[in-house]
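One chain comes next, on its own, written out as structure tokens in the form predicted alone.
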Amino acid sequence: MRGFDYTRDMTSKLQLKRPLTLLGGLSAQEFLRDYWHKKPLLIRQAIPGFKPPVAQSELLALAQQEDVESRLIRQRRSKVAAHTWQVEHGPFTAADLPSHKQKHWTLLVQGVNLHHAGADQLLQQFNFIPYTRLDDVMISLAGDGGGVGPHFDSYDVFLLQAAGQRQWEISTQCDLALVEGMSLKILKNFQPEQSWVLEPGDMLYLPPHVAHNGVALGACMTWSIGFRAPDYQEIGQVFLEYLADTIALPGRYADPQREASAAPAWIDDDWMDRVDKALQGIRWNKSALRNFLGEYLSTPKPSTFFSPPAKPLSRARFAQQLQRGHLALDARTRMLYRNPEIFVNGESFTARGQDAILLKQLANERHLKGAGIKDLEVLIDTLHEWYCAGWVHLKTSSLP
């Protein structure tokens, strides 16, 4: 955690060796010691009493709007195989969506804490893992005997039950060999070695790649906390292209000495050695390295949309009643910092001093007071920025 001078940085810490209910009395450093990225973990009553936030009618109304991801997965039987599944991307109409006592189907709806304040309430409950990590909520709405079948992911996932009971089988097998010509990753050879039923307020925490099968027990909802894992390969080619717009090779090719050529269509060494040496002066720093991964983290996924205020405050008006009130970030907007940067959705400026202090506050908790910003006029222009792209929110009790 170098570089991390949050004002609240001891008490950040103490709180993290404190038990949660949540990880089944483990503090969030013993979790992440002896299990995160290691081995599975069953938590009953992670949440106890859990009532999910997201009703069921709002979740159909999710799966038929434009901006938000959603699957529909049906299982049908097959002659080659007990099971094959169908799947069917969003956004759907009412009359696609099949009825809760109908069987074997899953409905699938992506990012769901982007659209619903509940959900993006329960995703904050696992801010002990850093916001570059936090990926998103999706939940699973399925008839008896739903499931999207036998499979692996490739991050981390808690997987938390909302409402009914839905069983899961997991494996740490090392075959993830797949079944040929499936519209989902199935994987081909599952081998349970563990089963359970969770009932609302369970949760199951799965490392990477470990095997897992879920099904519903009756209608059921269960709700996944994924994490942000991608491959050195994506990160290389964003890279590259950051690169592209801030290198500046000097000179030309140019060849004084150039001899008379018996094969033309020949591509001669003083080609390849002089653009090999111009290449080479291609480099970067740490700092270079930081405002990349900065503002590639922060970067919200294509499909996010913000919402500006129907009619937003003057700057004047907007100063005047951030003292009664606090701003919270969008649930669409990512703020992330590494000393003197800050980030947000995918753009970045250098902050001190006390604006710093603040926005970093205002980074790790999502929201902040206004009562101690009256003088920073520098950070009431930013923030009224923010406020007018839909970026922040002026909470105040006190709007006439």
Given for the second form:
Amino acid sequence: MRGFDYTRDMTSKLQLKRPLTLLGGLSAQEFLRDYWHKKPLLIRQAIPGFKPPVAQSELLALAQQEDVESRLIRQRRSKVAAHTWQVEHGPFTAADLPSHKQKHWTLLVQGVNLHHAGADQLLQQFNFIPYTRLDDVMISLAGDGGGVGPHFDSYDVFLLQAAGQRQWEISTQCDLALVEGMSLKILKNFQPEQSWVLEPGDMLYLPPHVAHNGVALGACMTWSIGFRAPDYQEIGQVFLEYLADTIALPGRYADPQREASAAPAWIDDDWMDRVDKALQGIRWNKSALRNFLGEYLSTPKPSTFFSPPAKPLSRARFAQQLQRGHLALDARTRMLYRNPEIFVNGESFTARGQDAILLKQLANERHLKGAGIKDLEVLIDTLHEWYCAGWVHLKTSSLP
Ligand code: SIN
Ligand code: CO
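The form predicted together with ligand SIN, contrasted with the form predicted alone above:
Every chain and every other molecule in the complex is listed next, the one we just looked at coming first.
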């Protein structure tokens, strides 16, 4: 793989070939070859005895936070369709949120991994798929009969049943027409082909565009491990903004051969030709593309706020404590690389030698032993800045 010079230890490489309970006994390599982005897979007891590390009360509290994206969906009976779905957007007050005894509602809380270490750890179990593709953990809480209706997603998703039971119906139908005038994207003609009841620990993988409908059988909680696949239009638009800051087009419009005009409002061919020629000078090379992609893919979501330490250690104290401890990236930090650039939270810089080796290790493992950093003064400066910004945390214990 070009640009990939980080050597994972042998154990990590072998993991990719080892059967995983999480994938129903398939190795990560087999799953990617046979199912990923291709066909659905039901995995009974993907996480045996799964006890959701996020309590219902914690989820309800997150739905009341300003910096957390949440939606409350209620189904109502309707004369036009079997149901209508009513959507409200958070943050909610405690009084807005239904009790688990009520029926036909579901609360969806997005990006729980950014706020809860347990959800972040769960997301990390899927790191056989690159961080550039992992999106977030969304958790849904539902009263009996609750769900978001038959729909399809444009992204791959693992639906992990966390508590209670949910019935999932799926269909590989080509008819993806939607009910008009509904605030949720609901399929007009959902024709289920397969159906299962998922128990805690069971997981269903769905590639994009597979129609599905999940209905809570009693109160339940479902975790969606979602993936990121920006459309090219979005990438193109952001790339053009990026280029705007980097292009250098020399010269200025000039028309020494101009003739007198009988139609002064006309934008003549001279304008068209000269500007066309000048704009042909907008070029980018692989380095510009790499830097753009790295900054774009490592930019946290717009609602992300970091929490810097209240009383940060001085640079000297930080360096001292680092020797005995380790660093852990904050769950909100996005760190990627492509030689010789390191990208972190939308910023890029060049790293070489031992600094680069250690930073790539931090990016891949999301933590780093402090002992190996001694004497790397520039690296310590950088890490101290990240620590002061809340991008990375200093842990006093050594890594297990
Ligand atoms: C849910 O958890 O109810 C919705 C998840 C999905 O269908 O993508
Ligand atoms: Co869905």
